[in-house]
Each structure stands twice: as C-alpha cells, then as structure tokens.
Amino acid sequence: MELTSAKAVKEIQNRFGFTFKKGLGQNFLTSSEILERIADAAESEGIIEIGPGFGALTQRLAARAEKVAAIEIDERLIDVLGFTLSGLDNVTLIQGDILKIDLPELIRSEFCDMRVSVAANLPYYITTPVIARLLEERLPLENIVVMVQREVADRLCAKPGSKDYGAISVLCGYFSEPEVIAKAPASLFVPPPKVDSAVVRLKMLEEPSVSVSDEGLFFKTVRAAFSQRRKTLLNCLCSFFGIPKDELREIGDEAEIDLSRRGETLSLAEFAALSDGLYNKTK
C-alpha cells in the first residue's frame, strides 16, 4: 500500500480510527522523493527505525536491508503497521520508548554480526537526548539518518564561529561526518507542521575525530564553554569548575588559546586541547 498521499493517510485513519497526538509530533511525511532519499541515505545490512509512523519510510527500509526493526512510542499504531506492513518478514515492530530501550542487546539479538544504521523522524522534544544518545554509548553504527526541524539540522551541522554551533554540534562533529541531504518543507507532511523540516546523516567515524586525554572531562568542558554563551570561556569554566582564573589563564596559554574568546569560536581541536589542559593541570 502507498503511504505518501494526503488520501491514503485519510483512508488509514477511518480504518483504525487514528487521530494524531501533537504532543508526540506526529508528523508524516508524504514525499516519495525525500522517503527514498532518507532510504538510501541509510541502506545497511541492517536499520532501526524510530518512529515508524504508518510505514511510509519503513516499506522502503524493508525493500534495501535484510532486517529492520521499527520502534513506535505509540501503542495505537501497531496495529497500524501490522496492516501496512502485512507481508513484510523482514521487519520487527517494537513497542516502546527509544529512550528506554537497552539498545545494545536490541543490536546483539536482532542483527547479529549486521552493519547497522538507524533511521529516524525526531519530534522536536527528544532530538537532542535521542541523538546524543545514539553517539554517546558507541553503538556499532554505520550511519545516523534523522528528519528533524530545520533549525534542529542546522545545528547539527554547525561549524565554529556560525551562530548556530554549540554543544551538539561539537558532538555530532566528534563521532561523525555530519550533512544535511535533503530538505522538507511543512507542506509535505499531513498533518503539516508550522516549521520546515530537514534530513541530516551523520557518517559515523571509526575513531573520534579528535584524540583527548579524558573524553568524559572534554564533554564537560564543551558544556561549560556553552553554559553560558555571552560570557568568555573564562568566565564559564571558572563558574563551572571553580577553577581560580590566574590557574586558568595559565592552562588557556599552554594550549594557545585565548580564554577572552567565546566558546562558539573554538574547533575541536580546540576544545581537545583546553580539556586536555584542564586534565593535566588537575589530575
């Protein structure tokens, strides 16, 4: 069954009685083009899905990967995908919250010795926490494709010095090669959303893509750079860490980095090397 016109969504919803919920941002896309796209982007041996919705992308994931498994919040649209999804054998459908799902033993059961990629329409209030924690616990995956707002996308995608780069850029920039593929305007979803949306695939790298001495302490010092963004990194990681200033001062020259600056104008290597600083003056 075709998914991507207004019509055939109206039609689902009469079978099964389906309204949608704002408050998980049920959103569908409805482009075949940006579905195929999203598909490609991340074709693997085998994909998780987040958010399958009615099936739309899930339909195409199926016809590229040897198995893929679909995690849907909403326990009203298992049905639904039981019935859009009818003779597909290679797709499992899991009820349940991505946040709480052990993932690690969903890749070991599920996909064996697989490539893995994940494939994800992300409403805007668990993006963050769901992508920070795809990289963050090192799943063994090949690439992290999400549709997400389009202001969302660009920050993903930021680089130093742009209004846009924080905290999760330098994240998604230190475990992946990250791009926006394709863009998806509001009128492409039923129903539309009030911003426009964007995909992004993070490539991921086989090994950071900055080396630190303590990688827990560099994500600390990311944080603190940001917390507060109009003030100096002095000023921010002497309220973080309690840190005297003339001490920091002291790290900030040996790294050659000038502590007046803002932390939106630091690269990785950057960041590396001030929590490397910070770790050898407090180890």
Given for the second form:
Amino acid sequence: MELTSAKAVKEIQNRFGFTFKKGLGQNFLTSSEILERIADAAESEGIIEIGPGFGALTQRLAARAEKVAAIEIDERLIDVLGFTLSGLDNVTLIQGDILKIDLPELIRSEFCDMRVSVAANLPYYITTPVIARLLEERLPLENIVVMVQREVADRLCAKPGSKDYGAISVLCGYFSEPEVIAKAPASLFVPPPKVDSAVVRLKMLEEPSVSVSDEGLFFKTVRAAFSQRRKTLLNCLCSFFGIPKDELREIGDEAEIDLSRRGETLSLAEFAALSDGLYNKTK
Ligand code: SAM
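Output the form predicted in complex with ligand SAM next; the form predicted on its own has already been displayed.
Up next: the whole complex, starting with the chain shown before.
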C-alpha cells in the first residue's frame, strides 16, 4: 500500500481512528523521492529503523535490505503497521523506546553477521540523545542516515570556525564522515512541522578520525571547551577542570595551542593534542 500522500495518510488515520501525538514528534514524510534517498543511503543488509510511523520508509527499506528491525514507541502504531506492512516477512516490529532498548543485544539477535545501518525520520524531541547514543555506544554500524531539523543537520556537519560548530559536530567528526544528502521543506510532512528538515548521512569510520590517550578525557575536554562559548579556552578549562591557569598555559604551550582562542576554532586534531596534554599532566 502506497503511503506517500496526504490522502493516503488521512485514509489510514480514518481506518484506525489515529490522531497524531505532537509530543512523540509524529510528522510523517510524504515525499517518495526523499524516502527513496534515505533508503538508498542506508545501504546495508541489516537495517534498524527508528520510529516507523505508518511504515512509508519501512516499505522502502524492506525492498532493499535482507532484514529490517523497526522500533516504534507508540503502541497504537503496531496495529497500523501490521496492516501497512502485511506481506513483508523481512520486517520485525519492536514496540519500545530507542533510548532504552538494548541495541548491542538487538544487533546480535536480529542481524548475526550482517552489516547493519540505522535509518530514520527521527522524532525531533530526541535527535541529539539518539545520535549521541548511537555513536558513543560504538555499535558496529556502517551508516546512520537520519532526517533531522535543518539547523541540527548544520550542527552535525559543521566545521571548525563556523557558528554551528559544537560538541555534537566534534562527536560526529570523531566517529564518522558526516554529510547532508537531502533537504526537505516542512510542507512535505503531515502534519507539517514548524521547521524545515534535512537528511544527514554519517558514514561510520573503521577507526576514530584522531587518536587520543583517553577517550573519556577527550570528550570532557570538548565539553569544557564549549561550556561557555564566549569565554577563552583558558577560562573554560580552568572552571571545568579546576586546574590553575599557569599549569593550563604550560599544557597549551606543549600542545602548541594558544589558550586565548575559543573552543569553536579548534580542529579535532587540536582537541586531541589538548586532551593528551591534560592527560600527561594529570595521570
Ligand atoms: N518513519 C515515519 C515517516 O518517515 O514518516 C514516521 C517518522 S515520525 C517523524 C517519528 C516516529 O518516531 C513516530 O512514529 C513516533 O511515534 C516515533 N517515536 C517517537 N519517539 C520514539 C522513541 N523514543 N522510540 C522509538 N520511536 C519513537
């Protein structure tokens, strides 16, 4: 059953008495072109879909992949999906919360030796925690392909020195090659959200893009550097770590980083050098 028109969405709504829950980020995408782009970019044999909704993306993923595991929090949608996905025997529906589900176990049990990617038109209220979780848990993923708010897409892909560059940009650049692969105006969704959207593909790297002595300290250093955007690195690091300024200046000199700069100007390699300097001083 084709689900990519406002009319088709209305028909399903009427059939199941379904009303959208704004709190669950239920804005369904009705552009078959963009749904195809997401499904093409996900590429792998095994796909984890977050938030299948009525199943418009799930149908396209199931046509390409060997297996799809779709995780949907809204119990009301499980019946709807049983109807819209009937006949697709390579889809497993899981009712649950993507932030709570045991993903390493899901990957082991559902996908065995398959290569796995994540695809989603993400519910926008949990975009950052979902992406942070997928990256930080070091799941064996090939690609993460997600529709997000356009400003968030800019942040995920931002380069040093730009206004959008922040801790999440460093996280994405550390684990992946991020790229915006499509743009989607609000009018393509039912109901239309207040903001435009974009699809980002994070192509996961085999190894992180820079090597560091202590990954936990690296991410703490990044958090410290962006904790007060208008302050210098020296002030941010001093108040975050409680290390005296003259010691920090020495660390900065050894790492060849001028601590009067602001965090948003540092490349990943410079963050790595700084956190390794802190590591050597504090170990
Ligand atoms: N995939 C559909 C599409 O592309 O049209 C629907 C996308 S809609 C933006 C987001 C979906 O995520 C909704 O179906 C919503 O119920 C579901 N959702 C919201 N929070 C969730 C969570 N914590 N875990 C899993 N699914 C969630």
